[in-house]
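Consider the single chain below, provided in structure tokens and representing the form predicted on its own.
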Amino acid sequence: MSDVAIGVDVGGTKSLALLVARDGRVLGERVEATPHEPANAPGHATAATVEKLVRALCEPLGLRPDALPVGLGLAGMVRRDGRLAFAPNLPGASGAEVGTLLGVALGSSLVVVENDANCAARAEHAWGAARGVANFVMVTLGTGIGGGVVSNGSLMRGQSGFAGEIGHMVVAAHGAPCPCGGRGCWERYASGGGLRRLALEAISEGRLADLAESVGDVADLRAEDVVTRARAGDAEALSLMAEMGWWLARGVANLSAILDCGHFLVGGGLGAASELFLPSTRTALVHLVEGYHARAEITVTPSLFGPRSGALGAALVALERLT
């Protein structure tokens, strides 16, 4: 029985592998940038890129590569067997068997591979916020919006193991092109590709002028700006992360009348930023819930890890399955 894991989450932007022990301490740290992949070869790059991080958690402590678990936390459809059936936000690595890739990169039979919301549900149901709670939706906000369902204590997985890519539930009928095709999807206004869609409309129609002539060519503008802008005090990008909170409570509102569940964890990249948006979010859901002053409580709160949530979970879950 191993007592130390390697969780690696695969995000739209980027990769970044933890070393976990058992109780969930943090023993190492690596990130790289997520690549694209050639349409020749799908999901080969990704493969090396977290081949090189495990290597690299490994070999300062004289590790064996090919005989610790190793938990892929990928943004995407993950069938139960593992196979990244469809990913929006992973171009190219759609139906790549990624962790078979990786266990020949490694000479290891120690992968295993999950959807990255779950991963960070997961990490938050066992050792963060929400530790106890019978009941929640995890919510990451990165390139787009994954989504971890607990009901009464355990994870729901769906027919085909789909369930929880609540990213793709419409808000806007006809609204903003997404990635998965469709139209509308709720990732298009409240991750940090939305707010990052959000911030070049309003440049384009005359607003946050600071924020673009700071960045200069706009096509360069990243969610990061405007999340530094605000904190900054830019009048205009608190506005706008006022918005995305807003578009933020839009969708749970939805998931609160469908899963009748009182409890929501907001992770991911974005996730850090959650001081500028929460409060308009929490604001916003009395309006949107319907039945709000008819319902037990609804708390909408930061996950305990962060952008840390989905690889501790991936290290969680290979600990769990593995050993």
Second form
Number of protein chains: 2
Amino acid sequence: MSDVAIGVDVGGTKSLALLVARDGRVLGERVEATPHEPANAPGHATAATVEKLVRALCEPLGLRPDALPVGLGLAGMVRRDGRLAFAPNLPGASGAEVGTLLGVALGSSLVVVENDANCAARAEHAWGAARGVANFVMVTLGTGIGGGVVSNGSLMRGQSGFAGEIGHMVVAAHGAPCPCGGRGCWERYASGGGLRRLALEAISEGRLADLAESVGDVADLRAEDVVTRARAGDAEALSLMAEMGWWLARGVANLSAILDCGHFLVGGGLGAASELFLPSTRTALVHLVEGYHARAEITVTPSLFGPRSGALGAALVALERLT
Amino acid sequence: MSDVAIGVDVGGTKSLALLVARDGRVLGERVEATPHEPANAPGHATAATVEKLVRALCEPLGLRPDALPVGLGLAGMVRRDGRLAFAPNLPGASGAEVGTLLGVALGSSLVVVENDANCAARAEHAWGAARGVANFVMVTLGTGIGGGVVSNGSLMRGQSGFAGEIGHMVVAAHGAPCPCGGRGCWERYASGGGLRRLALEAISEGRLADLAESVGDVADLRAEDVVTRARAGDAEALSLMAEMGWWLARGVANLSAILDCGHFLVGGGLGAASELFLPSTRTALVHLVEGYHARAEITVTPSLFGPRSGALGAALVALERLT
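The form predicted on its own done, now the form predicted in complex with another copy of the chain:
Below: every chain and molecule of the assembly, starting with the one above.
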């Protein structure tokens, strides 16, 4: 029985690997850019990147990569059997057996695959901001929006394991095109990718001129650039963060109507900038939630582990299922 | 222990009362228009209407109205303690103690209150189209859209009992105003009220001229008028039914993303016309559900009891909780 495991969160932009002890302590950390998959060998580039991360964590400590439980959190629809069925934010990896490929590469049978936001929910529930909370929704704001719904203390999984794909709840029918093939998905408005899209839209309308100038080619604009300018006090950037906060509330209000859940944790990369948008989210909720004043309080708060929840939770899932 | 109960479904337009045996057989039926509540005595008019229905069912059979379990299904947010917290489609009844008022009027302590769509879900689960189905969503298409989510064989209730308020999931941010105070709620596009609104919109754009002429004052237009003309083969009315079917799919796709639920039952008054819109719903789902082809089949089928599910289920809830 291993007392440590590796958790890897493969997001749309970055892949983060953590070496984690059974009590949640982080013993090591590595990060790589998530690779683009060539069309002819789906999953191989991702598996190779994860293999590299795992070996890099093991080597300095003399750990054997084939003897350590590894949990993979993938940004997409992960079947109960671990297969990545569909992943709009990991282009080319849809349908890939990333877990199997990694197991072969490491010579290990100790690999488990789960949805990245489900992992984040597990970590926050076990060790983080949702300790002792039986009902909450984990909302990860990264390239897209991931979701993990905890109901009566357990992760809601659905018939195939795909429950919690909240980023592809459409909030604006006929709205902005989404990599999933749909239009108007929540994540086109309230994730890192959504913030970038809102910024490009604003720039095309002549707003955010200072930001546009600072990045040069707007194609290179990242969500982080908006956050940086907002933190520096740029009024237009602050206003855009508030706009994104409104859209976050729009989806939270929908989930409140459907699930009657009172607690929402916000994590992911953009979650680290929550002070710039959560005040706007909370103000908007009062107007956007059906029967707001007839309900119990609805809290929307930052997760404890932020962008690390996914990798922490992937390690936790590995420890739970493989040891 | 009573072997019969009365179930009353108080909808936005009509109130239906059924005398129901423990095995689901219907022994009597009465219907009244749902009254408008005066602002100074919320719930009293509704309670009086229900009292009249209950007495009318009891009298011919010599049953004592104070000795019979009565279940009330209300179109709105019903607390676990039976209080109607918020009800956009029962104007004036929000916050009313309808169950208590009815109990006083009947001299009975055998009154229980539940959300109408939750009742419908229970009836279809026990006796109808969802027998043996552990995971499904009941979608009632009436004045608004009601919802009952059954997960692992049990009704999802949420922290206050409000879960399943799917009609107020917003699918078109900044869209059509809703009686709930919001904009772009699903029920503004895919219920009886939504169909009426779509028809009025079409008429204002010069479409549906024959329908407009047939009703005279368009303010009197009802969803049923559109259904009648569609059944008669009116191409524009048929096209509007298909448009409503698309909007139904829009919300079903959202619920699939969030819950990963594979079965949807369509009931309520408009559910009786499902042959006019479900084909369009099913076609649209293929394009609207994230990762449709990577998922298990999603079925959207008519409920067995149609507009009677709510009252049947209210009787069932009364039998379960009061006997």
